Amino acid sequence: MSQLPNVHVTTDAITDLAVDVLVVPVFRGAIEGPGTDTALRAVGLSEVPRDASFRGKPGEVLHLAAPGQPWGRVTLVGLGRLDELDTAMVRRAAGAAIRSLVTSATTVATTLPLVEASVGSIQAAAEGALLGAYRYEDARGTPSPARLTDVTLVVPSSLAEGAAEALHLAELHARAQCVARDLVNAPPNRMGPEEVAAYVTELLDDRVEVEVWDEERLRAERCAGLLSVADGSARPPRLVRLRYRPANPVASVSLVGKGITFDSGGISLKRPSTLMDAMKGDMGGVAAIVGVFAALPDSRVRVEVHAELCLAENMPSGSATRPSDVVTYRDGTTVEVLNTDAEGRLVLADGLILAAESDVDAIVDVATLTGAVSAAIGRHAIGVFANDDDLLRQLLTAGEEAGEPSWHLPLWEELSEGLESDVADLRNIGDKEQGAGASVGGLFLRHFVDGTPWAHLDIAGASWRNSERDHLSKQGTGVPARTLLCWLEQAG
């Protein structure tokens, strides 16, 4: 993982801080945030500069020279409308500011935690700073390390006592998200199913229980989905089973992740091929869960957490699964594969069956499952489906706390008709005339949970970006690692 800066807090006056850059907030309408007036006067300005590229919108930045001051520069960062301020805006602003400075400054201080003056604001600012500093450099012959080493958050003295816990949570959550980013961003020739399984084993071994099923074990256990999807690839599938067992757990849950390390679409080849490079990100569900497990041993989560990581590469070849093939799962369900590019649900079915057999209190699967979810709610949000209202509310609340937008989408029963097969129990795609592809995918998955309280997070839009923004990096975003951690922390 890329080197992230150290984050500290201080209650000192900003005029006493000797740093390369001081970051201060500005709201829409040139409304100055805490410390902004002092910073502007120090550089000889009586008001926020009028600049066409800086209006105080969320994430906008403007750099000002500060000769003769304890800070080499002043950076103004936009927070949007004052009456819409929340911790998510603080996180976004911190991420945008740090991202703009990570290669040009060594030490940075910011007054962003003062704008809301809460422990939550301290955590959000720290998370934003850490996530904004992230850069993937592992595949470069000569990595260009970031200069930034230290970020200081100016906090009110009344909150100094609670700041340590806020920083602990921020670092835990941000590093979990960055672990997920690293896995998604890694070139697919370096991170096939076997390599991901080895990486997870090395990362988590001795901290949580890790068990890896190879192709022979998968055949013995009748994990038909993984074997079917991997049939066209020279790289064999893997199932990685994880267990985190705290003392005296209050509940047990299972996280099931889709981990297609590269998705060509199989025989049903993707179109257009010019967009296929993003398909290294089709293992975003597994990546987020690995990030969560990297954080669990240092967390205060009191829930026993299981995971089923379903890893395969989906490629076309003479041995690949054909449209109209039928696969038989360990629970006896038969599925007609009508589209080999709807492969995520095939591998998740294996994981969901195993999770249901584990007799946990709840199952949550995480998957880059459908393009349809982006058409429904855009690329910035997570689609949430559930068969249990309490679990649904918990996850939506966790997403709001994490600043990872999520939206409830329906599982209408009439859409199940589109999954009826002429030759098998189910088909793996719905009726095109019905549409609602994201809901149909959820209905397919629901079949395999055996009535266990369950939720499905479709992250196909939110887990990948074509450009960086605020605290979110280009390519893998690491969403929804922080939502899952917030949910587990609340539950325990």
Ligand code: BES
The other form holds:
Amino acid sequence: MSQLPNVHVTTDAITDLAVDVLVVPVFRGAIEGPGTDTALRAVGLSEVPRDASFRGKPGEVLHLAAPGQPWGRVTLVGLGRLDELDTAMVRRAAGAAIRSLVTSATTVATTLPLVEASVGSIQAAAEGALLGAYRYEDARGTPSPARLTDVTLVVPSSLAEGAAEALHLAELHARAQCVARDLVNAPPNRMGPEEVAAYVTELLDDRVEVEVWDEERLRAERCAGLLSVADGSARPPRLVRLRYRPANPVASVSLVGKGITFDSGGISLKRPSTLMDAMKGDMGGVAAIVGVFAALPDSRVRVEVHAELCLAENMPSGSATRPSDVVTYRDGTTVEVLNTDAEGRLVLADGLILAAESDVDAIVDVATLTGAVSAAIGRHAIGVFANDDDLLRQLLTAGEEAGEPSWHLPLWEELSEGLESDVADLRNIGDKEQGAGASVGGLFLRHFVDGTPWAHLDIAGASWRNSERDHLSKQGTGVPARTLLCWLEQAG
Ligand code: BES
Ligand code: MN
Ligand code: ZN
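Please give the other form, namely the form predicted in complex with this ligand, since only the form predicted on its own has been shown so far.
After this comes the whole thing, all chains and molecules, with the earlier chain placed first.
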């Protein structure tokens, strides 16, 4: 992972801070935030400059020179409307400001945590700063230039006591998200199923229980989905099973991840091929779960957490699965594969069956499952499906806390008819007329959880971006690692 800056807090006056850049908040309508007046007067301005490119909208930045001041520069960052301010906006603004400075400043200080006097806003500002500083550098031949090392958060003295815990949580959550980003961003020739399994083993082995099933074991265990999807690839599939056991756990959950290290569509080849490069990110579900596990040993999570990471590559070849092939799962279910591009649900079925067998209290699967989820709720949001109202509400609340937009989508019973096969128990796609592709995918998955309380997060949109924005980087976003951590921290 790229080196993230150190984040500190201070209760000193901003005029006593010697840093390269001071970041101060501005709301829509040129409304100044904490410290903004002092900073503006120091650079010789009596008010927020009228600049066509800066209106105080969320994430906008304006850099001003500050000759003769303790800070070399002042950066104004927009927070949108004052009456709509929330903690998520603090995270976004900190991310946008730091992202704009990460290659040009070594030390930055900001008054952003002061806009909302809460420990949560200290954590959010720190998370935003860390996430905004992230860059993927592992595949460059030349080392990256000198860059940001230290971010200082100005906090009210009344909150200084809780600040250490807030910084600890921020570092944990940001690290989880950046581990997830690294995995998504890694080129698929470097990170096939075996390499991901090796990476996870290396990252976690001495901290949580790690078990890797190779193709031989997968055959013995009748994990038909992983084997079928991997049939067209020169790279064998892997199932990575993780277990985090805190002392006296209050509950147990299993996280099941889709880990298609590259999705070409298989024999049902994707078109147009010009958009296929983003399919290196088809293991975003596994990536987020690995991020969570990287954080768990240092967290206060009291829940026993299992993971089933379903890793395979989906390629066309003479040995690939054909549309109309039927596969038989370890629970006896037979599935007719009518479209080899609906491969995520095939590998997840193996993970869900194993999760249900392990008798956990709840199962949550995380998957870049359908393009349809983006059509329904947008690229930025996570679609949440569930067979259990409590679990659903917990996850939506966690998404809000994490600032990762999540929306409940339906599992209409009548859509299940589309999954009826002429020859097998199920087919892996719905019928063309019915629409609601994200829900149909969810209903397919539900079949395998055997009544266990379960939720499905479709992150096909949210785990990838074509542009940077706020605290989110290009390509892998690392979503929903923080939503999952918030959820696990709340339980117990
Ligand atoms: N990995 C894709 C879904 C996807 C699409 C992820 C866009 C990220 C961005 C998945 O395997 C897939 O191909 N889904 C099909 C399902 C269909 C064949 C039922 C889809 O969405 O078209
Ligand atoms: Mn696919
Ligand atoms: Zn896929």
